[in-house]
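Only one chain is shown below, in structure tokens, and it's the form predicted on its own.
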Amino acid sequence: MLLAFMFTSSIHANTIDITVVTAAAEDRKSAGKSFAGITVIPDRPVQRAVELALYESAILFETLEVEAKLHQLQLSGDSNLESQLSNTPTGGMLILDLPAAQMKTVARQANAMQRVAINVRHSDSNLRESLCLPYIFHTIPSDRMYFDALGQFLIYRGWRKVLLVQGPTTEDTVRAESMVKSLKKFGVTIVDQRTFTLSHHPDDRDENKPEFLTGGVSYDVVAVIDTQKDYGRYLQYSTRSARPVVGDVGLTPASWHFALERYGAPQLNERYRRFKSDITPGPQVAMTDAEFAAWSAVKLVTNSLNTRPPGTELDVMSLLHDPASQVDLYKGTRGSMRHWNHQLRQPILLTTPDTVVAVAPMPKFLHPKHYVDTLGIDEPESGCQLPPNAQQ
């Protein structure tokens, strides 16, 4: 069933409709849990991230004559996506907020009915290749580039050589694969590669221990790959030498934080925080990475929405290809997207569960055409090569 809510104007010369893609099924009781089930990450749904964007645009939609359109789709099963996702409209935008296995199906499905589709929540840098389609894009940062700024940051740093610690999972070994690829990118040394395990068995406990796990090699920083936040929390002040810890713990790259004190980040912040809120939340409470991501994706079409030619009809797919498309991210730089593999380019930040300690890309990383492409995966090594208009 769609649900729309409407931000109108006295005279709807162009509609763009946006619709929130759940799962009917799934069940987010347990999701940013560590495997000890404790709440590490929150795990929210986007929609309000979503409503806040829109509601943000009210007045550029009353002055362009434009009515926004907010619906939302819970599919009920990757059975029959073709007919549900029939029930969306032509021409508008779906924002996935789905698991990861069926946000790729619903992806291929939605472009086969060329139906423009957003990843928001998922970072893999694979994707990136294997959904190389012409109506998907993802505005949240890949894990290529979430690591590629932490490489520059250790390269600038003068810390090059990194002891990297792992989990036994396979999301944790694609992610490490990434991190290796974007270390040795910027010229740091992976000195060696250890896996912790997340027994509880009394045979593992030796061997998981901390002082164990980071002994008999010299390092600057230990780097933890720990999908499941469990381990890896307890590392920090723990290590054999006394070293910085940086990746899921410790120093951590993020698309967004409470504490960004620059570039109207904090009013963005306050924004959220009050937006349909009896009760204003605490100071430390913020978008996540996925939020920020669905956020940015509607600011992106409704920012750009003065860059149609005039008397031209509203098209998402257009605006999205149109190079002078671009979105403030109140990093200090504006966001837009790679025509090759449809990845928003954005600075991404290097933060503590506190503060912000950096914003990459860092200084004297330079790049021939835009320098927040050091981040990620570049156009030359890309195995997706869409054309810069992938309609056609």
Given for the second form:
Amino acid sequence: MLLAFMFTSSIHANTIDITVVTAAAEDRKSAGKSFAGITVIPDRPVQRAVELALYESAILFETLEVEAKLHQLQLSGDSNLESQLSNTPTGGMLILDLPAAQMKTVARQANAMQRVAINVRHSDSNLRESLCLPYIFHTIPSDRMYFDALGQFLIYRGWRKVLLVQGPTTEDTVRAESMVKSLKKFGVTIVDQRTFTLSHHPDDRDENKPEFLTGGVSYDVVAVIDTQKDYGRYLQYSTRSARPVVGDVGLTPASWHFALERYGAPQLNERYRRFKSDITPGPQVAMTDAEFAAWSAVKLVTNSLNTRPPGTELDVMSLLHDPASQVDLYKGTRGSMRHWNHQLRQPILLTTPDTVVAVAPMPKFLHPKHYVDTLGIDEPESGCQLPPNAQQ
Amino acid sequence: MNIDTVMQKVHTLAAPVFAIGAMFLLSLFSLATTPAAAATAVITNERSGDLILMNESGDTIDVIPLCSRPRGMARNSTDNTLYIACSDDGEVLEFNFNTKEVDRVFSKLSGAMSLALHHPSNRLLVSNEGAARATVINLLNAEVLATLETGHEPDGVVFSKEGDLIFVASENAGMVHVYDGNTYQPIKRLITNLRPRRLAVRENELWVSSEMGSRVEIFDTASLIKKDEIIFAPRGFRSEQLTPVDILFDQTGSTAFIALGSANHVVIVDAANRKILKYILVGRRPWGLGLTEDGKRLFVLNGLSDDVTIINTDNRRPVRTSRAGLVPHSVEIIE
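What would the structure be for the form predicted together with its partner chain, given that what you showed me was the form predicted on its own?
Below is the whole assembly, all chains and molecules, this chain first.
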């Protein structure tokens, strides 16, 4: 079902169409709940962040006589995907607020139909290679960007010996591979790699008791991969040696945070809290990384209007491919698209639940071309090599 | 904020301690090392909520507790009155430098951030950061003359020399709002590069620093069309690390000083031909700039290292870096 908001005329020469694509209710997994029912991962639809980005840009649209239309497409499993997507406007942008498997399917179909589609939710580095398609873009950082930031931080602090503890799921294994690549890239030594279990059985104590799981080896930090955030949170203050915990708990890389106090971030956080909210949420509420990625995608398009020669056609594909297109991410360094794998480059925050400890790239990690390209898969090593101008 | 309380604090706590310290320092160093240092730099410190008074040699001569988050300032050079935006109080204070007293408080100015004074017409222009507007105040009777709508996060404000135009930069919208300075009607919105921060006017030019666009854009104030831009490239920095904020012209408008934020440099530019004359390394994240009347000393406020770098503009070298308060924001020089 395709719903449209905020439109006044049906055909307009300077129109930007944005469609938020969501899953059918039955396909939305109940993520973010631990065994005990405690919500550990905030999981909100990205719609509000998209609306916020459009709200911020309203005065720019008015000045440039651009009309922005926001649509919503809730996919239905009953009808054909192609026919559902064919209702979305050409030349616009689809924001895919979908579970991983469905996102991949929809992305491929959108690409075949020449619809620009943005992955705002999935950081799996492999998607940057398997979805190496001209019409697909990623504004959520890849796991390699997150873990490169962490690797730089560890080297910067001189914490070179890491005990890696990971969960048992396939996703944990994939993400652990990304982490190992990132940490080794900057010279961190993985002293051992161990897998925890959720079992409480005494026979499994080497894998379920933090003191045993982290014993018998010398390390500077414990790095945790625990995608479900179900076990890792019990590791802090329970490791065999008194060492910091980083990764999915403790010091965590993130793209956005409520406590970022520079670069204008407090203004954005304040605006988000007040925007379309019956009750202003508490000061610790901020955009999730998925919401921030959706906000970034819209802002990349609207910010690029600032540097676009007046009168040029507002086709999202050409805006995203224009090397002059930049986005003010409120993180001190502007963001832009990496043309080779369509990943939004951006600084990464190293955070704890109550503060931002550092903003990567860390000092002295230099890149020959772009300040933030020490984070993530760089052009020479990327398996995805889209041309600078992938327009057909 | 109760002004009586503030002033009491100044007299009972700060004044004696710093007066004694300053006299001691003056007798030991200042008189011996520099010629009669007549100018005083007044510095707002966002986080410590105070003013620091500093002489030309970089010695702190007084610390005055003031308000919550003092940021932008404007100076009336004829009578040494300073207007100081107290952002978290939503107030602008009229501070008499001669008596060190707050004479008046302009309130209900939510998120007051940057200030500009048009002395001939006695008008003060205030950007209201969180409220997406700017306010024009008649200083004679403290009346609000106009409330000007802007994009989100308005920052830099400036009047044209004659006061017939008002410019307000909106960081979030990426534009400068141009208002008629007499009727307060909107005239035009100038589209800028990303995150326009501060504005400065010379001759028929409006200079706009684009913090995230890493450049200064120059608009013609008559045609309101962009005519030029200056792109910076100090050695060892990538373009995206250059985040220009404050722009300051010397008395004649022939030389521009621009603080480059994350690049930790100040740049001196020949304003007429846009030629870059010198990059000078200062402290961390320089934003605020101030110049002595003779143009010989440039004060650079380093917001992340909580200090002030004083630059000799003749040989374009730093003279001294002195401790400021916490997060120094703006500086005005009183002669």
